[in-house]
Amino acid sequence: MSETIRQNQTDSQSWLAVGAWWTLLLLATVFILVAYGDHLDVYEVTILFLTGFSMAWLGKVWPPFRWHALAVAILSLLALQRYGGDLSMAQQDFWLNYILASQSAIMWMSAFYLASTVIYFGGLIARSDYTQKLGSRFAWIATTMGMVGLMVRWRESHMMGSDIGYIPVSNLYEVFILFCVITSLIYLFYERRYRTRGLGGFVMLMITAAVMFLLWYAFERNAHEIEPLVPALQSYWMKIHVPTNFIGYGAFAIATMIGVAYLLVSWRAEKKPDSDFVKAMPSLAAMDDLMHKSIALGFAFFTVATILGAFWAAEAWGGYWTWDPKETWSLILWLNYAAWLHMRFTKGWHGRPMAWWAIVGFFIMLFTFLGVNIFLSGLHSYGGL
């Protein structure tokens, strides 16, 4: 009887928390509509409502997301309050200069992702749950600071001029930040759902690689500087196409690192089944399942992003499909993962072949994402180095 009472109390508290979360989102949505409604077109209002519904659902099924979103909102609003409309405050105010200005927040994001990678692997080697939990906490902090950096950068672009302001997902520097944040969020969701942190170091290693490129790009090429958008990017389609696309990329990246972990564990299990590494990692069946779900998630979002990109292309260049190098390689990437899922569903393929295929898919994704912009010329050349 006492256990039933405690369970009922827990359920009641859970629903109270969800109700409070929904109420807070509703109030925030109404505030944005009242304060900025005159500046929003019908597409932006639609995006606002879709974002609200998505955050409401995520907050219900994934309680840690609520705290993440609240932290991002509070820190972002604090940064805007300290700016007060004066961009020069970034150099004068302590909190902006060292923590909350967009570039400062992104540097903190980079530091915490690097630390999270080391700590996750340290916990895996030492088989320490506490250490791996600390790695997870650092990943959450990094993700929060990365999102704060993007939100504040959005406002900073508007403070530079009304004709300059834009959502910060328009160039290679900004989308690398977006990639890190989205990949981390997807992984942290899976980490809670599967109740294992053994894959944390592997996924964070992928994010660390992106962070290293990001740091080089910022310091070597001054990519962190905010510049006006090229005409093709001055579209509402960018606000939905790019984030949707990078949910796909993030999920594919996670599947890649799960494939790497799967191959290492299967190889070690053959040599020494009772080794500490095999015991510390998720089972092969669990990794195989998670790899499949990651690719399915990525494929769904990448498909939607490709369709949205076609509508954007029709508006910007007058045709839905022009066989531009970016479009062609996007089709190759889509066919690759479509074939992966087809063989999984119809032939029951699993295990090592699919892990290797996931890794090969990453290199196709990498060329689609980055290589096309570097080595090939086309309508998407504005995304180059």
Second form
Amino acid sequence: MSETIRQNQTDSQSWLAVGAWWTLLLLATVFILVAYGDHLDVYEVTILFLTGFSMAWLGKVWPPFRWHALAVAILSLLALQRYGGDLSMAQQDFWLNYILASQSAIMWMSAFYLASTVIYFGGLIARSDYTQKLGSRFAWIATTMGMVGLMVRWRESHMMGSDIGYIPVSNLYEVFILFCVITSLIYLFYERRYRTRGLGGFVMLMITAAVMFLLWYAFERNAHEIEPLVPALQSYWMKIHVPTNFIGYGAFAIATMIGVAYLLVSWRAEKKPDSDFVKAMPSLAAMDDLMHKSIALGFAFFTVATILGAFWAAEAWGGYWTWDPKETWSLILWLNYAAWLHMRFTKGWHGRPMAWWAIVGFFIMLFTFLGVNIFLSGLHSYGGL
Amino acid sequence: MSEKSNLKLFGKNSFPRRLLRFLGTMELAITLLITLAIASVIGTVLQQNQPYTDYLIKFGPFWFEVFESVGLYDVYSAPWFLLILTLLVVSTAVCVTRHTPSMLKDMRNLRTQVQRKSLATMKHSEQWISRDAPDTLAASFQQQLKLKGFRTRLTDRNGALLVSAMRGGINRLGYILTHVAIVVICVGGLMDGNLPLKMAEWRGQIQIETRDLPLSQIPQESRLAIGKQAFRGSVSIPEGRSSEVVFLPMRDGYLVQALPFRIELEEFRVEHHDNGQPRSFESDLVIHDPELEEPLRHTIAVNHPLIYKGYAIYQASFADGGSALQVEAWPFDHRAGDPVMLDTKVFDSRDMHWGDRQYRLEMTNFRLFNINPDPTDDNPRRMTNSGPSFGFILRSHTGEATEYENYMFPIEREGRMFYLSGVRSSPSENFSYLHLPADAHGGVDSFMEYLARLRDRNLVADIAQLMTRDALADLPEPDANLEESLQQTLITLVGMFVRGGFDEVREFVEISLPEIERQTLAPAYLGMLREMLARIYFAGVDGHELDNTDNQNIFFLQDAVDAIGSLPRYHSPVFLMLHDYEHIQASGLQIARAPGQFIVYFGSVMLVAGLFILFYLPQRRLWIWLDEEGGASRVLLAGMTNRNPRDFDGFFDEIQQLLKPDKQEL
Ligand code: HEM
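Could you present the same protein in the form predicted in complex with the partner chain, rather than the form predicted alone shown above?
And the full complex, kicking off with our chain again.
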């Protein structure tokens, strides 16, 4: 454990790299302000700065993030250059057609997440550190391609017509991509921070499930086609409300999969404490701790997201809280995790009951995220199947 | 005596104290959190605040009453729900009140009273010998810890030196902020809820209106005066009109809230994307307020409300505001009269006569755009705009109502153009569509002419005769009887078809033919009918025969026959065609006053600040105990944290590296 921290310290101490990172961010921000400043209102400029500061901080405490962001930027810019403002290039240009057009990038993302899941589990079974490292690499590539897909889709939506463009976090298809990307980013952060790859397969399994849905949704329902936003969604609030929400969902999803891993390891350890599986996985105490951390992270961001949602509702629907089904289920989810945290923090419960509870929490989350759109009617019915 | 009861009231184990203690327990808090979560589910599963008749139909009279009495139709303001919420707030308040003093103290307390023994047994502790004297060491340690963000204090403990240090004392403030925030948010929310209205209703001061009345007839008991209270309601204003009130939906009815100003709607607009989907909804409003020097003009849109005097005015919906329509009514039976032009308006109704029947025509709606999935595209998401349509209801003299939806322009289906008219006999059904073929000039004239020809006895008789002759030409010698009967049959078939479509023809065949012959003769009859229909069609008007090899004519005939065949199910004696319109819209505004909003927002900010402090600024304490040992020092470093023990492991190592550079183990 102490290894980790020292490692982090040397990372963050390489001030030269951090300095370069910050300079780059500053330049990028200035460039966006100069190039697009006329189209941005004061809220969007604020959001731009917030994004800049978050990335500055993330890059400082988490060096691999810098390479990820750089790769996303370069590939996205390459895609834009290839497009040159003409949407039909998506089929004509080799790079776009096979790699960089949003739909292609998202297919690559899907493929790499699938592969990553298999490789992580393979590494776990073979107890091969190298293989697990490869799983991690694949997860990084998938995440990068997913992010590129979103960035390019953003631009594509603008190319469809002067007033159609919007940030691609607005329908069920887009937020599923966001979910995959954010969940794996949070996981990769933990993976490095806690020097454990044993959980990779479990988290990627969750992402694979999301990818499966995504593919079904794209091929069966043509959900990937870009369509103009309904007026209710045309708001700067969306740019912060949705991503914040998905940091919450992503963290809860990770906690769930840690819960699953915890239960498996603890059952196995009971029967055969020195089995390979038990030895290859992080210790029970470490998983318990990480589960708590994930839920705390999720809770904090989910709280922010719900509050932002309320602020937005006040502006769009005329009331910050109207007991709309989506709002109500967010509250239910929130209350559930509040109870979880109290149980864990003040009553000191831990271990299997909390792992089970984290898994139950996932089903509440799934209903909040999807079930409400499918089964209940309300104001949040944009994301229907 | 009185002293004793006082003692009892405030004593350690008195009832109020015990109650207070109970309210502040973690067990209760967790139970309440879970109970509230489960209770909240109800209102999402059962749609809230629907018309009571809907519930009645759904649950039947018995369960309807039961559910009503426990407030299931408006769960979130049911007394028992508010009770759970109140208990949670009280519990949180008691909890914070009880913990705050000790937490505040703990924030500043550097714990200089610790014993060496307890430091040595801490999970995180480390000892070593240093060559430096205790006071030099103490000064340098303090310096280094300060750089790490610690507050430090040096105390002399019977000759030994103790450096106490703490970082993240603010963590305790996180707890206080988080929990006070819950109370603040709930209080603010309560101010904006409809509890005061409920109370007024229980006391009989107001009465919910459930009838659909014109504003002027709504009784005083259902009206609310201008005031400071919170409300949320809506009002629909047609273009060019204004409103001084807003309607608050309450259970199965509404209340009328007066406004201190008048809102006029100048214009409502829907901006569209290229593909016809709406891009924005906008209303040009004028606020007339005696306190204003001149009226305030403002355009609101979805996501861009107007806030005036604490009243927030939102763009919520839109509807027709009484568009003017010019409609041509074509009787299907030309004997009922010529086509007439009607000047009417949406929401108007009038009595009409066609033939000897009387009908009531009610115009119900007008839509400028109809964006529907394009049936010619494989992709179900591709949309197309079918242009304006209008809706109306036709009531027959027996009171039977049929609803129609007619499109203004012909719509293409498989390369041919049709006037579409949807028909249904109850709002719960989907429309089924009559497809009237449009002629080369884009009118229904040709169709109506053809229909008239089918009713022309002389023409039908002539053509029946011709057809009979052709059919019987091969007979060796003419048979007058057979000829007569065949001709008559043909005339009857056409007559039945015009009256009752293919259905009636089939029914006739069933009844009139003996069973053994039905199999072979029924198709023959239908074939003869079709031949007749074609001959009548191609005979044309006034002897201008139509080209019966022209595909366009063949298709038209086929479509016209299909349309006539389905007329009996259309239930209307006329076809209404829209010629011209003046679009007048109404904007649906939502108007709200929420005096507690600021409090809720303030509480929300507190909550977020509190959570991040609580989660990410852990309280960390360090102690360094320095004993002198022959000019050198024996150093004991110990530490603890209140959360994230795993992170602290690494942190403690780091501190150790920092303070013990020469690595002299004990
Ligand atoms: C909606 C209501 C409440 C919410 C959202 C809430 C939220 C929280 C959160 C997020 C934590 C931090 C848990 C952690 O660090 O993992 C916490 C801690 C705590 N809560 Fe609550 N709480 C609520 C109600 C209550 C009530 C009613 C009580 C009183 C029984 C209470 C007592 C505590 C205590 C004692 C702590 C530990 C604080 C510490 O030692 O740092 N909470 N609460």
